[in-house]
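Given next, in structure tokens, is a single chain: the form predicted on its own.
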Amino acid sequence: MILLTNISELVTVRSPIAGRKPGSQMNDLGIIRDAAMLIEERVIWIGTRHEAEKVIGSTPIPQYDCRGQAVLPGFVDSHTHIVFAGDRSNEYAERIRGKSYQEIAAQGGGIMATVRATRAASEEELYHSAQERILSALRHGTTTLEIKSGYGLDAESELKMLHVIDRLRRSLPVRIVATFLGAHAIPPEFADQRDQYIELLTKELIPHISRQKLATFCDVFADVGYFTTTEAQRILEAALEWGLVPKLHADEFVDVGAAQLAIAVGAASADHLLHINPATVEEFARWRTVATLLPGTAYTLRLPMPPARTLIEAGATVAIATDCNPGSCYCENMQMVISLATQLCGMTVEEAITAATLHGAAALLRETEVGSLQVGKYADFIVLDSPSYLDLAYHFGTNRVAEVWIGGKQVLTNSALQSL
């Protein structure tokens, strides 16, 4: 048991019983000033430093001085493709010169370039490269992280990726959640046999993954050039039968009705939504599907930003995530995503923080465990090098995280240079 004291701002992001804060509630961060927090693995008590003196009394409890800095929940990055092999920096250069994502994919690049590299890589190689990216995410304040498969697109390689994700989950302090994304694209060997590939997913891989408990979620990329909404529905209904929770890459390039499908199948989240049908926006306020926005991808691909303001004002549960991947958004830093969300998506800093913590947790069905600092939830939090949470967006392009704690234990410090 530890009492953290001398906290300038304790940003609790407190939530109601539902574990969500839609609409204007996203701006209420539940800030306690000159705060203290009593923790073990989970949060035991929260209040002011003055109140802590009365609560603790003469009980000999170790204390930790937060040096007048701000404390807030660790970031929950609910959409990443962080396990992969290969490098696609050449594609980035081509896009800067004017080629589109679709043109590069048609020339053999895009997802398939990473599929070739990932199939050729060993499990050990995938593990060590992903470990470095995850540790970078941790240094920047991410304490819960979703990781998708989807760069194997055959039984052997998809399972290899999921085994790597499981190994990362067991060996690193970050809370890792696995998603099966065998429906990332149609592999070239099935180009003329789409139905047979979907049969492989629904009849073989999904049942095996469910029995082996290798994933919590099943995702589908539903968009032009990838999977139709009819195909996506077929795959996600099979996932539901086997106990995997649906997710969707929805309407990133074109409105194909994927957002509506996400709501219809009870998906945990619909992600991207750059071209969501305006008529569907209101539906997100009526159902529990989280609208997960990925501004880093729109930024990198030079696409229109997702309609954050419209979704928030409609009462949707809005999350933000990195979409860390080798092709369209090679960024594992949630602080950067907060900056993009405020500068380019029209979100307030408070809305962006709620979206990066509590609502990220909701997109992973973890909102009762992580995403806010409340009694009974895991003591997963970050200590900034600043007395104000506003520095996360204001002092952009830098790492404002000084310490990362997970389950009540300090797992990382970003030490500054003591002298030159």
Contents of the next structure:
Number of protein chains: 2
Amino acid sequence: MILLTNISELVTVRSPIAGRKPGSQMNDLGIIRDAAMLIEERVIWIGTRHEAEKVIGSTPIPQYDCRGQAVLPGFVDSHTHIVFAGDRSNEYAERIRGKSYQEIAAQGGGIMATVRATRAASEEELYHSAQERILSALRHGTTTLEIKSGYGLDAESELKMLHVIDRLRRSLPVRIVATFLGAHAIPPEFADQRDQYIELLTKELIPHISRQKLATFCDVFADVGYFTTTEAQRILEAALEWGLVPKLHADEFVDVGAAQLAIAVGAASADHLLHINPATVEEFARWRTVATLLPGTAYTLRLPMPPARTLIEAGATVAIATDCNPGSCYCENMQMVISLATQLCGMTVEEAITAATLHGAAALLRETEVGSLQVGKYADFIVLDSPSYLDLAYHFGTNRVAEVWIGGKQVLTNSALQSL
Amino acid sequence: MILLTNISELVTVRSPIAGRKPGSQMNDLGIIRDAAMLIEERVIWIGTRHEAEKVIGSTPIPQYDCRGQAVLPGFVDSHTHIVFAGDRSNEYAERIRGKSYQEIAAQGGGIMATVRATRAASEEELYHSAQERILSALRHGTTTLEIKSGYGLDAESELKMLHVIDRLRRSLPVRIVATFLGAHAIPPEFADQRDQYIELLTKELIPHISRQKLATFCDVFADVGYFTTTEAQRILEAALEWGLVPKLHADEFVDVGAAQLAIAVGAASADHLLHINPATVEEFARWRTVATLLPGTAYTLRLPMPPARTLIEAGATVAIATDCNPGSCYCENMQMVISLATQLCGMTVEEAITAATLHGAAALLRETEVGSLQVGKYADFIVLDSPSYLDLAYHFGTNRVAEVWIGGKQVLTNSALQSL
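I would like to compare: after the form predicted on its own, may I see the structure of the form predicted together with a further copy of the same chain?
After this comes the whole thing, all chains and molecules, with the earlier chain placed first.
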């Protein structure tokens, strides 16, 4: 048991997940000033420093001085493809010179470039390169991280990826959640046999992955050039039968009705939503499906930003995530995503923080365990190098996270990093 | 003498400063692959590793292994206000909720908020807070840094700032260049006596600063609500008489003809240029004045981005800089500026690197000494944690700089920072 004291601002985060009112609730960060927090693996007590003295009395509890800095829940990055092999910086340079993501994919680049490299890579290579990126995410404040498969696109390589994710989950302090994304693209071997690939996914891989408990979620990339909504529905219904919870890459390039499908199948989240049908926006206020926005991807691909304000005003549960991947957004830093969400998507700093923590947890169905600092939830939090959470957006482009604690243990102190 | 070897890409940078052709020259980074570089305080020899073996023969020279990573010139951040006191995160939050920079200034915020805090701060406080930010800039690859006064706006406080800048210059490894910006705003004491303030600047401060060698440049904020172009001209002509080289904050909010004035007075640079008159763009191709763009400020203030492509296509010498300041852009990281320049201003990665190094040096009239890696120039360079310079923009939002060398000395190794 440790009592953290001398916290300038304890940002608890408390936007309700279901039945939210439109607009302002994501702005309520539930801040306690001059706060203290008693923790073991979970949060035991939260209040002001003054109250803490009364509650604790003369009980000898070790204290930890937060030096007048701000404390927030650790970030929940609910959408990443952080396990991959290869390098697509050449494609990036081509895009900057004017080529579109689709043109590059048509030349054999895009997802298939990473699929070739990932199929060729050993488990060991995949593990070590992903570990380095995940530790970087951790240094920037991420304490829960979703990781998708989807660069294998054959039985052996998809399972290789899921085994790597499982090994990362067991060995790293970050909480890792696995998503099966066999339906990331139709692999070239099945270009003329789409149905057979979908059979492979629904009849072989989903049942196997479910039995082996290799994933919590099943995701589908539903867009023009990827999977149709009909195909996506077929895959996600199989997933549901086998106990995998649906997610969707929805309407990133074109409105194909994927956001609507996400709600229809009860997906935990619909992600991207750059071209969400305005009629569907209202639906998000009525249902549990989280609208997960990935501003780093729109930024990298130089696309219009996701309609954050429209969704928030309508009452949707909006999350933000990195989408960390080697093609459309090579960034593992949630602080960067908070900056983009505030500067380019019209979100307030408070909304962006709620979206990066509690709503990210909701997108992973983990909001009763992580994503906010409440009695009974895991003591997963960050200590900034600043007394105010505002610095996460105001002082941008450098790392504001000084310490990371997960499950009540200090897993990282960056203090050495912050001074020469 | 040290021989650096095993450099995957040695990015020398070699865009000509004067007489550039429109368009493509900023893209020529003069890259040498599998390179080596022989250095003392300055660069002695550059070539391929293979050539190095022949040149050096059996001479016993200490070697340093760059581990197959990319080497680039250190960044030259040619526009900062990095010495200041106080915190304006509250204004930032108000802006995010919809207030304009001008509305906040009218309420007593803006530059005057920082002026009050800076006047009240001791030299010691100013020195230590600035040192921390400058070391952060250094960790992110900045090896030459311009710093402006301008938060004093009275004789005593402006000189206090310039003394702090001088002390930072003498004590830190980063090369620091000082700019006198007494004409940052009309101080409230002179609100109805603009002429008297300009007299103070031109008759007292500029001569004193020149005699004491406290600044190389003299800058004026020429815009609606700040100084008129007529006033700016009067101040800069006094500066020229006293050997201070003009710079201008030009046409940030409104086209007041400040870019034109910059060329007329032979300014080293005209900075911001969000509203540059299209007729003036062509002038930048004909004259030595550098067009310095500050995309971090447009990003923070949510203004349209500076017209980078128009200026580059016209043949202007375009630099990019952070504008690091507590009001409109609190960011000391040039890698962030490179990311914004490529993603939001339509610059190629190569153009952004040229703008962040050699053209930044030109904006400080230091291009014969720093800003590119050429025989005879200072050995100021960075080693990335990546084999390709593309990663500076492609893998964004985290620090790609693993080592910083200034004047042939390794002043910083980040290797401890890159792994847990």
